[in-house]
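Below sits a lone chain in structure tokens, taken as the form predicted alone.
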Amino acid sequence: MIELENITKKFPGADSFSVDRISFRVNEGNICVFLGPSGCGKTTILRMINRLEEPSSGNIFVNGKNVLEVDPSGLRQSMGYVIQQIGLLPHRTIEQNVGLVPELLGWEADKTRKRVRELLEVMGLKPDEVVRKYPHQLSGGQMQRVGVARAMAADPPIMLMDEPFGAVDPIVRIRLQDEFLSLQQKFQKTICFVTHDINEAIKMGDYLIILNQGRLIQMGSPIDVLTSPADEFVLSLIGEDRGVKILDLTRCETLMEPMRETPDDLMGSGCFVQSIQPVKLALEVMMKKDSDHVAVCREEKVIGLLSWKNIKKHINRVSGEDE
């Protein structure tokens, strides 16, 4: 869990503040957004939380502990550090930057090569074919596979992740957000994911953390954002196709009911989506085998039920109108 109280930062020289009086909290186990225009204060507040940057005023918690009285190396040890420009050493080879924080750690050269290795393989890279390559022999993707492989190498229970897949194709991203999404369902880490794509947030977040000029304007779940826009600026942030959004981007588990149970009859009839699927899809299954809810899967377990009610629920919400 992270905890910011209050937290202030101005440079030295500057008029102003880039982060003014925050404080929020991330579960453990959430991927918490940051999203905002450039110079909103996004990327100093992940690098406050690690302490590449010191704060001018507040205080940060992990796991209960203020980050101030920790070890910076330690601490920074401690969390998976993603940034847009994958921060690769160009003089190592692909193993070698994988295994970079085990080998500070004090591992075993063992251990650290089979961890390299199984973390490509997750990642949809073939070792034999990548490990002795250089940066500069992958693509763009490739490349941002292996920077996510690296910041989870020592199986770290927080990710900071600065606009991790936006140095690549707009094909390339989706399929690159898809797969963390996969994989965070199975490794829960706590993670602070930084963007100023407000469908990347959407998307990938379990809350969203929305600043300008340094301020938090608002908070809350992608769909309370949708449905709820504080004020005209995070109007202008999600722009006008707020209902399509909730379709395209939303995830199923986001608006299903929590249940244990589900119907033996959706199941059996194929009647079922992921959790991370879009609403899109579920609408789809929905029609295809003409029922009015399905069920929501996560792996091979149920974990809920989702509703054409309860998606229209929302949608009527942006729009306006009475349920």
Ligand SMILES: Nc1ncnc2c1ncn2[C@@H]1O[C@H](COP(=O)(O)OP(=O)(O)OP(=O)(O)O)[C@@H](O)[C@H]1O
Second form
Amino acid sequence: MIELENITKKFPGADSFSVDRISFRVNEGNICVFLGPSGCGKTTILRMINRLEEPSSGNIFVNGKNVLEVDPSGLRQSMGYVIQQIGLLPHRTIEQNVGLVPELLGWEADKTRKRVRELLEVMGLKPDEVVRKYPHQLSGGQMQRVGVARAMAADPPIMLMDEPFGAVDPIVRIRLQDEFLSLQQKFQKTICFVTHDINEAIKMGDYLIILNQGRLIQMGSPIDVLTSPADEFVLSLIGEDRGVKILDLTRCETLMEPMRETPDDLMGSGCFVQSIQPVKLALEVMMKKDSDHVAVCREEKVIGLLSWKNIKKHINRVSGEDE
Ligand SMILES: Nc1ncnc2c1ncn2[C@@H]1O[C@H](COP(=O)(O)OP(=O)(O)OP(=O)(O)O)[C@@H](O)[C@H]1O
Ligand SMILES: [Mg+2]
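The structure above corresponds to the form predicted alone; please provide the structure of the form predicted together with this ligand.
Then the entire complex follows, led off by the chain already shown.
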């Protein structure tokens, strides 16, 4: 668990606070996403958590221990850090880059070598093809994968990830996000994840922290932030298609009317969705089947009916419009 208590940071000579009285908690196994415009303090917050910067005031606790009272190098080894702009060492091979922390921790060469290969593979790279290469010989997406592998090398319980997928095109980015989320299902790390991108934030975050000019503007789950944005600033970050984003996050079971049988043979005609699938998918099925309702199933049994009317009511309710 990571906890910040009233943290402030003012750099020497600066006339304003880069981080201004911020408090929050990241629970074990959660991904907490920091979102906000350039210069709002995201990187500074991560760097204070692993003590690359010292706060001007306030306290930071990691697993109940005050980080200002523990040895900084030990602290950093317990946290994987994917830095903005990847930051691979240019004159070291990929193998040496990924093995950096294990080497610092004094692992035996064989154990490190094995771990490096295992992680490169987990990250979707072919170890034999990349271990002897240098960073400049890889594509942006490959480098980003190596950056994440390096942060995971010593299996730290905590990961600080500063725009880890920022340097790749949108299609590769989506693939990296998906792969990372499925890894997270397995590894359940405690993660602080920085991004500029609202869609990435909604997709990756169990919890969002929205910042502007060093201040915390709103925190909450993605659906909380989408359905009740704190102010105009948050609304502008979310962008035009708030309704669509909400439909992407709302499960069919949330909006259905429970029932055991559907009025017509929706199952037989393929007009059904699974209860945990997003409402957006139900709309796609409705369009494809030219129907204004779909059956909602769980384990092949019908548990409800989801109608276009209910979806519309929900959108109107969350966007504060009358029906
Ligand atoms: N070492 C430093 N010395 C002085 N000012 C700094 C230093 N590091 C950051 N700042 C200032 O602190 C503020 C927050 O910077 P920070 O790097 O945390 O922003 P960010 O949210 O990560 O931005 P970006 O999205 O562009 O990476 C900025 O105004 C920046 O100029
Ligand atoms: Mg930054």
